[in-house]
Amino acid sequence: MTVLINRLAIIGVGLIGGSLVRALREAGAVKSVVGIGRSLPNLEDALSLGICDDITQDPAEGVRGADVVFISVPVCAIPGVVAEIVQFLTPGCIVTDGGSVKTAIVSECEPLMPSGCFFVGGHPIAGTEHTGAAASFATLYRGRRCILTPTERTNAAALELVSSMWKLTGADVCFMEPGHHDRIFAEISHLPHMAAYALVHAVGTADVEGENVLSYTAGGFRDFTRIASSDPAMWRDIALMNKNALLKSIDGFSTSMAELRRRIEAGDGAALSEFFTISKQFRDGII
């Protein structure tokens, strides 16, 4: 395999950064790394792991002389991180992310970037509720979808490099306008995690003759909540940076769960094996 990248920085050396380096080098597709990040254990983690070959906790070290650099910090912080970065980056260096909003993203990093170097967004569909580079690992993108959000702005050979790295890691790689991109996964994404979210909370919360309640979940539970052991910041920052597409979801949800409360209240049992058959077709029809 002939290396694709010579110097690759990753910013944020955490489960979905240090995935994609473990599946380049499988590859044979990278030569070295560098991983920047603010703690300073997890990127020991990431050396001692062969992850990275440096590591820094200072960004404007850490992308010299990058040909490409992977962002992978809590949406509502990309912007920042690559306005601090610009003034330090190669001629021809590509700049590319993993975060699972685009349209504030894009809008935003495109205009920072200095001639020459490039803008790519990206957002692989793949993670788990864990966190930190010990927690990576080379198959994370095997058959998963990989979507990136060119623009008018978007420089072709660099969409190019950006989508061969994402086909090296076994992804499926598609390309989807950004505001396209940010309705669609407030539903299938941010939406799931925000019922999660809410419904341990309101079990967590409810008042059942001072019994904890949590205390005797099953698997059923357990398996439809586990996306609420996701990282708090990171879903903190998903919400508020893809507001608008987000509330027209939990309208929708909202609406169907009225819908549903409307036929138990009734005790209409047709009209309840009606709404359950449909949600099923749903889900059955789910490749």
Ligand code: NAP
Given for the second form:
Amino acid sequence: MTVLINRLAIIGVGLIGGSLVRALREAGAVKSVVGIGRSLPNLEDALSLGICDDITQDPAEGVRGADVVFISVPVCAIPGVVAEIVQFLTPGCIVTDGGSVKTAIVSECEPLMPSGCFFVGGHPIAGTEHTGAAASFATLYRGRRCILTPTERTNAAALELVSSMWKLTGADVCFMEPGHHDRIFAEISHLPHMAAYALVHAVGTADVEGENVLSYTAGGFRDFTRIASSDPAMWRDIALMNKNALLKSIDGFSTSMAELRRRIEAGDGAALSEFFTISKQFRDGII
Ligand code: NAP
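Which structure goes with the form predicted together with the named molecule, now that we have seen the form predicted alone?
Expanding to the full complex; the earlier chain stays at the top.
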């Protein structure tokens, strides 16, 4: 395999950044990797697990000489991280990210790039509820989509390299306008996380004659609410950064819940069956 990236800098060596490196190493696509982060224990994990060759807590030092910088910190922190590193980038450097929200990140980061350096927005559609370098694994992206969100300012060669990088992880790369991405993922990812957090909150605080209701949970509740164990800081950032699209999705969900409530209150079995049948058909149709 020909080396695609000589020096890769990862800012935020967690599940997403660590898994990218592991996959690229397996593909023989990267020569050396520097991990950049805030906490030393996580960086030391990344070093001892063989994810990174070098580690540093100093972003300026870390990005020096890198031909690609991948940023995988919580979304609200991404523009600040880019602002902090731009003056230390090597000419020709490509900066890209894995953040789950794209409009705000792309519109804030693109104008920060110095002449001769390029920004490409990205979002791999893969993850787990676990965090940190130790949670990363090489097959995370295999057979999963990775969405790149180019704009009219995006450099074609930079886009091509980032696309090749993701293909080498086993991901299927597709392209989307940032706003379109944010509306789709508000529905399909951000709303379900909000619903899971809200459901667990409601049940966890429910008062049924002083019983700990959660001690009775079984398979269905656990399956449905697994994603409520996701990192609160990550989801706080996503909710804040994709606010407008997410509020619309929450409104749509509230309308559905109100309709369901109305049919239950009316004791209308036929209407309830119709509601559940339509939902089941949508669910069964997911491949
Ligand atoms: P993670 O495992 O917690 O890793 C995040 C990393 O960012 C950690 O190494 C953390 O290390 C660092 N970090 C945290 N807060 C920071 C801050 N304010 N400034 C600078 N660094 C910070 O999380 P992840 O799951 O890899 O998520 C990273 C990004 O990928 C997020 O933007 C998320 O939206 C996106 N994403 C996640 C998933 C998913 O399912 N998990 C899927 C697709 C995309 P230190 O605390 O040591 O700095």
